[in-house]
Structure formats: structure tokens, C-alpha cells
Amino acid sequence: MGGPRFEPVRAVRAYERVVEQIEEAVESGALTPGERLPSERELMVQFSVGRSTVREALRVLQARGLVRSRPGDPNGAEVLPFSPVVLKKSMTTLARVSELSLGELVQFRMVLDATAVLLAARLRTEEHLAEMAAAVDDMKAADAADAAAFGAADAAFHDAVARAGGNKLIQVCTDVVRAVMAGLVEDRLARAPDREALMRRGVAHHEDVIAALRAGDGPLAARLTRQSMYDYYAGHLPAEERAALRALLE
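Assuming the form predicted alone, can you produce the structure of this chain alone?
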């Protein structure tokens, strides 16, 4: 039979329509951070819905980080500025439950870290370089038996690089992926036959990256970052995933 093909419709609850309209107002700029929504009673009138529907919509909006709502507040819910916290929660859930392979996570981090250092090479300040150097000093000071301390200092280094690049989305994504992979870093240090040698290689790599950033050589810093990531994680991956990583080194 000819003619158009239609898709099944989905029943939409009233509170979802309320959420959609308020989200659209925030996204369009009709509602800006610091402004307040009308009171619950006024929202009931404007949307022609009951109190339970308005409260459910406000709960959803609050969970998404768009508003701060206090029950019974006569001034209405406050519209909040953007925060990466909600995005971070969503990405963490995605990474943990959607069957992403370690190889995919490492690939993503290679791309993120390389981009971060490219930006940092152009935008870094002396203060940023000092933060990176301080993190490397902490890595040097970490005892070989304390993988957690070494990992924390390594994380501080990458946080400083991401801040120097100035891209909040890269900062959030890097933080999430690193958190998901953190256990592997500590596990490798714990199992390494010569932890001190592995830690020294990590320190030397970070010092090379700082030197490249200080010289403003973003491409070199990016190559160093990708190679270090490959060297660190490739041994944990099957052959086909290692091949995919090598493509990022070319």
C-alpha cells in the first residue's frame, strides 16, 4: 500500500510539557540566570494544570540543574547558571553503563588531551605553567608504594592543562573519562615490577609536555601526549583496539 508512513505516537504527561516550555524559555534567553519563575499557584494558572503536575515539573528541572526550587517559596524557583555538574553525571553514567570499551575510552582521552595541550600552548599563562610544575613536583615526591598519591598528582597536572586551554567542556569530559579510567592507572602501578621506573617515565613525559607548552609548541605537546597515552594503555588492549589507537599517532 502506497502513501506516507507514520510513526507511533508517544503519550506525553502534562508535567513533561511544562518542563519543555520552561527549558525552551531558558535556552532562548527569555529566562536568564538569577530570574525567578512564577509561584506554584501562578504556574498552575498559566499551564492549566494541578499543583502535583507543577511540583513534578519543578523536581525534574531541579534534577537537570536548571532551577533551584524550595517547596512553598512564594518567590518561585530560581533559574540557575550553567553548571558542568549535571553534564558530568550524565557522561559518567554513559561511560559506565553503555558498554564502552576501554579502547574507546582511551581513544577519546587521547583526542581530548591532545586538544587540551594544543589550546594550552597558545593560551597558557605563567601561573598555569607553575600549577603544572607543582603537580609534577608532587608526582616526584609520591612514594612508590602510594599509587593513589601519584595518581592524584597526575590528575592535578591534567586539570591544570585543561584550565590553561580554557574550554569548560574539555575540562568536564577529561575529568569524567579520567575518573572512569582511574582504577586502571592505580592497578598498573600496583602490578608494575618496577614501579619507580614507571613513575619516572610518567614524570619525564609531563616535564617534556611542560617544556613544549612553555615554548608554545602545541603540535609537539599533542604528539607527546598521544604517544604517552598509547604507551601506557596499549598493553591492556586487544590487537584490534591497539591498531585503532595507533591511527591517532600518525
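Next up, the form predicted in complex with another copy of the chain, please; the one we just looked at was the form predicted alone.
Chain only, nothing else included.
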């Protein structure tokens, strides 16, 4: 008793150790985006593992969005800047396997987008406001039949708001959830009979939000944002989910 307390060891795969080392180098900043990893044959020498081990490690790193490798590239795998595509992917998986309802997604965005505008009311600059106004102009200019252009402009607006709010986590999450929602319901929305009216109302709402932000009235901007989200999606929700959403309109 009182001897050394040995810890149970779990067999850790060779490729995992390769992943850990490269991952640490990337996340710590020792490798910056745009830099290149050594070639696979060079890596197998440095780690003293086989090439298949190196390749499996690179696949995992690629799946995590940290590097990208192309066939024949003499420079080796490229270190990538952070991108939310991996988050989007795993959240899309979450939506599919746990069967997230549209109502849950709308609820999530109602809360986070409203928070973003609330924060933006304190921190917004003239540049931010100009970006938002430009996005709204694009929404107006979009052909009524071109749902993709309208959606892209809408996304640009919300991204500008989120950036103005200054919380990168909220910015990424709203972006991810918006993309997931678009993938789930874009065709349904594009065929809605009252689509044009919804689009016009959305533009008007966005202009009201800009006015509130310019005036520095965060709570008003947040209310407008929640109401806008509710109006846009409520028609596509069953009654009980609509009720859950109204609980957030305060």
C-alpha cells in the first residue's frame, strides 16, 4: 500500500499519435494557415510509421478541417484557416439523427440573433451599418423568383449584425444553424404561395432593425428580430411549436 498508483493504459493507435502531434502544432499556432506539411513520405520518416498510418492521420485531420491534401501537390498538405464547415456538418448530423424539428432550430436562431442585435446596438460602427444597409439593398434588388440571391443577401445581413455584436461564437452558431435550416426547408419556402409577401415583410423588418441599431435601442432591435423570425417561419410550423416560439416573443 502506498506504492505508485499505476494508471490504466488504453491502447492508442499509431495514427492517433500522429494526429495529436500535428493537431497540437496547428492549434497552438506553430503551423499557420497556408503553411505546408511535409510530404507523406517525409512524415513517415519523421514519425517512423508506415505510409498508410500517415495517410489515415491526414484523413482524420482533413475530416476535422485542419488540413487539405491534393493529389500530386509537391508541397504537401496545406494547413487551413478555421472554417465552420465541420461545425455545420456535425450539426447537420445532429439535426438528422436526433430529428431536430424546424421549431427547435427557429427557436435557437430567434434567441441568438436577438442577442446579436442587442449586443450590436452597443458596439455597431458606421461600417457595420453600411454593410447591413447594402445587404438589405441586395435583398430588395433580388428577383422575386431568385430565392438563392435573396437568401444570400439575408445571410449577409445577419452576418454583419453578428459581427457587429462582437461575439464570434454567436456569429458562427447562427451562421451554422441558418445553413442547416436552409438545407432543410429552402424548397418548401421557395414554393410558399405567400413567399413574395414574406420577402417584402422581411425587408421592412430588417430596415426597422437598422433604424433601431442606429438609434442605439438594443431591446427594440431584439424584439423586432424575434418577431421577424417568427413571422417568417410560423406558417410552416405546427400549432404547438408556434406556441413554444411565442413564449420567446415576451
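Bear in mind the structure is a predicted one, so any value in this text is a computation, not a measurement. C-alpha atoms forming the largest set that superposes within 1.5 Å between two forms make up the rigid core. Numbering follows the first chain given and starts at 1.
Engineer: Core aligned, does the CA of residue 82 move at least 2 Å between these two forms?
Structural biologist: Yes: residue 82 shifts by at least 2 Å between these two forms.
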